[in-house]
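Here's a solo chain for you in structure tokens, the form predicted alone.
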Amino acid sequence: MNKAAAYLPGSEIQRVQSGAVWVGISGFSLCLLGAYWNRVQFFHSYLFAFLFWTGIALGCLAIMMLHHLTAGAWGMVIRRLLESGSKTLALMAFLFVPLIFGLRSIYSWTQPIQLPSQQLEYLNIPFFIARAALYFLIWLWIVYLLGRWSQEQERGEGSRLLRKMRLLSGPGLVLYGLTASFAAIDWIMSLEPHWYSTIFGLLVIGGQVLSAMAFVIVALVLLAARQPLVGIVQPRHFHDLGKLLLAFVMIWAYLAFSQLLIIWSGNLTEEIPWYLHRWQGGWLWIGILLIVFHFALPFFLLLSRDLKRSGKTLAILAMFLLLMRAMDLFWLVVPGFSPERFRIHWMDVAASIGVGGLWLAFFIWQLKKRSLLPVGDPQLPPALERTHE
């Protein structure tokens, strides 16, 4: 048996995949029934679900390229998770298609409204679709090359391929930053076309990498408790990932506060209403919950060395942060549809479960194709080397 075969996922993962498929189908079926009575609400809920799961996939891509650039040992135990997560972008490109049919139900700029001429030239349906196609082409091209070279490592020439992945990851991160920022402007910020923020793209990117890191920590803890990774993942690996999770929490908080500070101090009538919509009608309580549970509580908990070294405890906190990430995205998106009062529709939950089930099934399908560790990478042995802790 070769090394790659020794680290193939166990049979349990197949049952999880089958369950995820049925959950996804059930969620989508409920949403389709709901769309029969309320077509507009279906597209609003579907947009939120699409953005959340696409954000995790993009965050996986960003962290994977960061790992290739830094060659950190922390990335070796989660690289296959990051690769599988980024490959779900192919599924999300397919799931973007339903949004095309609902653009007029989602975005006010598709209707006759008063906007500056330059904005109208940018915000039109054909150009919107063309930009989305370009974003996905760039993301999938990077995913394809990094995935192919990573797979070729198992057949030899690990050092040469490692250099190729590093050379692509530098410009790849720049391309990711640009395309993800423009996608955030197109898909989220244009929900309220009279408002703009120069830092909004970075804020969304910060949320994406935080969501992805939280997801891979949960996935790693679940896999590390089963064969073939039992005894492979050590407390120091969780410690490193916990420190990165803390860093991403701080980055998100810094960007969120910076946007608020810049807009509020500017006191511009075009920009302030965006926050006013989120500080009234019940939305203010969501903002307060985000301050306390998305930043303050995780920040202080992640200062603990013992917590970061405990896989189970870290996974619980990561799951909680994923819930907060969904709440933050909900706070960014839904007030654009309902600025007067807080509301959550049952289709918001059903769409998230439907898209999430299919996303998870696709993720597992990619994960079980290969070994759970990059056995051809020359950096793997020192990353797994046991130390006296």
The other form holds:
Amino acid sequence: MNKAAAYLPGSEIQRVQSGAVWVGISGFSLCLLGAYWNRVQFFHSYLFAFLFWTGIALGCLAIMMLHHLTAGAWGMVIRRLLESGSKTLALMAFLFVPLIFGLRSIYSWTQPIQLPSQQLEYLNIPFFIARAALYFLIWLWIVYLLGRWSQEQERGEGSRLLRKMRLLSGPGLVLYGLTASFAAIDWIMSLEPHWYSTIFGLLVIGGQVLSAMAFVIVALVLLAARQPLVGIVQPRHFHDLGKLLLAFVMIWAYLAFSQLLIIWSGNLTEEIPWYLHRWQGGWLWIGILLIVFHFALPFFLLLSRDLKRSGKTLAILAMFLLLMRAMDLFWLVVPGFSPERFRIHWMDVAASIGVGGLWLAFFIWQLKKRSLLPVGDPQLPPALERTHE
Amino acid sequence: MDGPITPQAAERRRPPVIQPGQTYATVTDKISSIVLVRPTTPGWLAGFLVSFALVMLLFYAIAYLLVAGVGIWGVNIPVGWGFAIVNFVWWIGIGHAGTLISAILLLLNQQWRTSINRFAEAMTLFAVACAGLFPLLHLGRPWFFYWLLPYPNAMGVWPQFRSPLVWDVFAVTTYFTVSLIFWFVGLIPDLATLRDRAKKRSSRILYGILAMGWRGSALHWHRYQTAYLLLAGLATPLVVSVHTVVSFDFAVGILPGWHSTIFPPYFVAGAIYSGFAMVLTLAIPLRAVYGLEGFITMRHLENMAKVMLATGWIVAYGYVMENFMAWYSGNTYEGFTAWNRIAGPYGPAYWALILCNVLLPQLLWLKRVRTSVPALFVLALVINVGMWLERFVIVITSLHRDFLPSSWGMYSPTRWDWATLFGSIGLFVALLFLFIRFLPMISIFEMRELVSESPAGD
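Next up, the form predicted in complex with the partner chain in place of the form predicted alone?
Next comes the full complex, this chain leading.
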């Protein structure tokens, strides 16, 4: 038990949390002020902020289940970060509520427009809310069970609980894949209700996992430089996390390219408008920046072994990738409101910072409650062993 | 991802990748004796003869095809792509597991790949060879196959570079070449072992030529390891790229049922799914007949079962998304195609594929099934059939209902279609029979490495 106490985060983290709360509240207040003048813009900005931070939380959940299934040392050092990250889904469920009041400002299908009858069966306010509730219920249920077992691990019986977590993670990943895909269809794809793409769910999932990995790397590097983790996280851990980051960058690029090539070559009136909306009026530049900075640059940098093994350089790149993730999500979401005309509103930034502040505060609140390493897990000692390389 | 970072303490909890009690000598003796000492058994001979008879059937079918033309097959407008494309996609998919095991699992330091990589690579080569036959035969005039390649010619004709069919030519030839080199380079140290242990002069000369002067010096090993890792790096993107290009053959067109953005990842997952099913189909009888249970352990079989479960779910996800979008989009043609697959004249094939690819493999969630050899063997066969049916459903149902009802048609394979399919299976099996008779089916030197690293081996 004293081992668990030895890995409790330092007092510094308290200050960061209070700071995050204040940033969150100021961001929110600014947005509320903005909402007074421009209600519609507020909801557009809020949706973007909500999607970005929910994406990180969901990505944490997915990586955590992947780790329970594969049991690598890389996952042991980020386990608590993943747990705390996925627990923020409770906050995001709460922050979904304001969206309910803005659905009419956000989704064109809430207005009487010409839509096929099937879509009206699927895209209507009651069903939309019911589905969102179902997604959050499923996610929170998985998060709750895995969190409880992880807590019980500290009271002994590590291996039995390990088995339980593994047994839940398999079906859990299946459930996550399906719910996250349909959430992507509901929340993002339906912004342009005439458009459809079968890969879209996977594309959004790929983005979520990449965002979460980048976030977790930044957090780990910050924590690893301070007590109690000084000297515990080793270059080989960063190396493995860096490899995974590279893999997720490549998966994202693969999925994005597949969708683009197939829709571009088909050039069908049902599909191509979605790209045309993102092809003109300044959006094209964002697309080109994404190719260069979301794929090419990180891809080539991450090939370097030295860069991956040094926590500092890896964290800088991960931070940059997190920004690129925001840009990619912006490019997916905002042209739905403003096709063929690039625009960014101050509330987009304020809402992201506002939601982000609260999210981070909630994350730290969860993180500081427990030791920074899963001390009850029998896999921890081998994962921290010093190996000669 | 556990290999490099989970030290041996964690490794000991699991079933071993190599049975305790094996030493350098037992490994070398056991594997090399299958090739050098063990006489040709009646069982081998019978199996080889049956598969060779099928190869003769294939040659007969091809000869008649060359004389009479593709009209002997069931293809006709509107179904211009029949068994040839179905079989091509099926075979090329099967090859993917070999490359995944040999390249990606090597880079991930997964030690359990060692005993299955050699014959999985051989399987890749033979599967790609079978796959390559079909588009060539489907050309109609296969002797002009070189027109597919871009070269300056007197006719001033170039291939259409925007066509994924041309990308396929490059993808498949690259795949075959890299797989062949990778396999051969991996064989060199073992060929030298065979050369040194062979009793007959003729085998010594043959294996000696193939071993390319391998002496096992430190320098040789150093260069060997560099080359092998580089080749693994080269082969890795091929696992994804080849089947992605195959999926583009369908998705880049605008036919409902083919033009779907999920196709690339869903085809790649399907390829790995069917490939692992084929590895199991081959590994289970091989380890029983040649007594290799000490090398291909339950842990291998269980790991492969898990890979099948995971990739099977990606494939199932593909079916869900295709059907959902067909409904959600409200697109008449998409909706009709999806409904026609489910309830049209080829409905039974669709439901059989759902049974084989989605429903039955759910048994793999149970550890009892994953560790039961007969159950795994049956499931692997079921998945092989299911993945063939999937390609059949994709190719045929999208074509047989044209946009104009007056152009609708049905496709039924002729006996020549079946003869070519079974003939290609015969070719595949016959090549495998020759492989296990003349080359070590498990990498001897990599198994020796495992012996030195595993605590049980000392």
